[in-house]
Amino acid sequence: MTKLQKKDINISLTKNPKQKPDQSNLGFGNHFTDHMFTMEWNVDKGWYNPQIVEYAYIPMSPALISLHYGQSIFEGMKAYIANGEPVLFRPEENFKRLNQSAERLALPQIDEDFALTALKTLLEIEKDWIPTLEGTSLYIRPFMFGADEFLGVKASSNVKFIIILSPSGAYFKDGLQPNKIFVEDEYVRAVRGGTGYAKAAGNYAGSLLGQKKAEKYGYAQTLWLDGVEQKYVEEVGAMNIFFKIDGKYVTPELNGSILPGITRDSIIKLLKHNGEVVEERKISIDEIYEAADNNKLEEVFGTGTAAVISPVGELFDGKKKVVINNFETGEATTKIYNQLTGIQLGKVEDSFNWVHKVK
């Protein structure tokens, strides 16, 4: 099959482009940009139809499979404005990742150079919705879906694979703020064999039950335990999550149901890169009380796109309640967000080589 170029990418601009919203109150996946990228796969043909078009509803099938049976997967990444120029942090990261989940659940690999190629070339065309005021940024959404018009459990022999955007703003609108977390035991995400390492629609779907709660206790976010014992910490909410306790850092190590978050391994490679002690393991949640009751656990904090870190100043199952740090965000965890940010913004030496320029 011939492997697809940048000549082959049909543009289509609008003649019709939106007025941009204003950038002090964005919030986050409420607007979205002119125009996405869109192309097709069939079993034959391979992928085909690359296009950028005008941002606008996608038509369907109300037998569309991905609707009944749930074979969609995503990736989350966003386009910064760094000393005046637009960039990318780590892509390459998110288009493997993407591959990965597309393994999974049966659906296409893709090209991961012409995805990046193609998302560089959208980003030319909406460069100017790339926001600029302090802590905002192009939240970037590619995802990926069967497209077959058939009630039957199967893999699709056709998908669609989109590149949105959205201009979002600050995560923390007053900076670094720790949540409170409810540690979940009667609601599982995901056990190892399932598809809990890929970034799967159903994932998200089946944590809202726990997420709601959550909430209902008046706690942000769901700590997720393993779905065997319910014993082993997982994940926070859609974040990978990190515990220093007494001078070290924890964090549950990749055991096929918890999400290989491009955060959670650019973090883990910062803090060794500084010369701190990092491990990857099980880590049981009553280890946590246990180094909370000998004042052991110094800080706590969850690692995604969206938040980047989002520290966490609360646990409770129900019973049990802990408090960390006096409920502040430690000096640990606001050194390794401004490090990593820092980075991203081109304030900070990037010794990685994770920042690319889109142009």
The other form holds:
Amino acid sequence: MTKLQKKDINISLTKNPKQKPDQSNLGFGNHFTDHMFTMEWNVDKGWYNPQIVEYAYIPMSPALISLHYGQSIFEGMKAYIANGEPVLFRPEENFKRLNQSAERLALPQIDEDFALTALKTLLEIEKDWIPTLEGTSLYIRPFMFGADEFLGVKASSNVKFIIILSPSGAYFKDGLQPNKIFVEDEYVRAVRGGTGYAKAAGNYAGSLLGQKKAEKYGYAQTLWLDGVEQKYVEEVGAMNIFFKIDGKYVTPELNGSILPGITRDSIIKLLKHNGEVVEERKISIDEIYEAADNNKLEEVFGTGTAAVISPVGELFDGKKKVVINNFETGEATTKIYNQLTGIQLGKVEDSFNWVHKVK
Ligand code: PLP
Ligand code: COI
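Having seen the form predicted on its own, can you show the form predicted together with 2-OXO-4-methylpentanoic acid (COI)?
Let us now look at the entire complex, which starts with that chain.
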């Protein structure tokens, strides 16, 4: 099978460019740019037909295999304008993780270099869509799904890969304001040997009932516990989680059931670079409650591409309530937020070489 290159991408530009939305009122995931990248795969042919076309509805059969059996994965990344130029943050990590998800869902591997080339080509066309107001970015959503028209349960012989772009504001309305998180001890998100480490669409479908429950109690997101003992902290709905306990940072270790967040990895590296102690280990919800009771739970924050850094101000499991740092954004959270966003926006030295120019 031939290796696809930039020159193979067929580009047909829209004749009807859309009006760009007001940057001060974007919300998250509401608006889409003029174009998208699409490519197809067939078990005999490999990947073919890479193209950039007008963002439009895609025709599909009611028997589309992934609608019925959820053979569907996605990624989330962002483009920013840093010093006047479009940039990406660690994009190769997202395509690497897309391939890890693809393997788990029996979807084909993509050529990570070509996927990045395709994204950059799309971004060159859409660069005027990258918002510049503080807290905004162009959210990038690559995704892949089984495209067979077939009702048997099997790995699809035809697959589609698409990248769409969405100018977005903060994922949480309140920006760097503390969120209230509901500790879920009834439903679980992922189990040992399951798909938790993959960015599989079905993981999110399975989390919605827990999310609704959290919202019913007035909480923004769910804190998931492990699927075996329902005792150890895993992650939040769309974020990994960090606890600052008695001067040290603790985050759940990658155990196969949590998503290996790229922001999580970046924060671990930045904290260590700052001389902090970071422990990646099992951490039980009881240890968190105990630390809170002993005034040792200093700060809690979530990390994710969409959410960036999100302070947690309160944890509640239906019985026990823990308020963190008087429901204020703490110093450590603010520092790491400024450091990460400073690197992404080209205002802080990028000593890890994480920022990629689009051109
Ligand atoms: N955990 C879940 C379930 C997520 O959906 C996300 C978002 O992508 C994360 C963690 C954070 O991952 P990343 O930092 O790579 O965005
Ligand atoms: C991201 O942070 O990119 C995510 O994928 C979160 C999302 C489910 C909105």
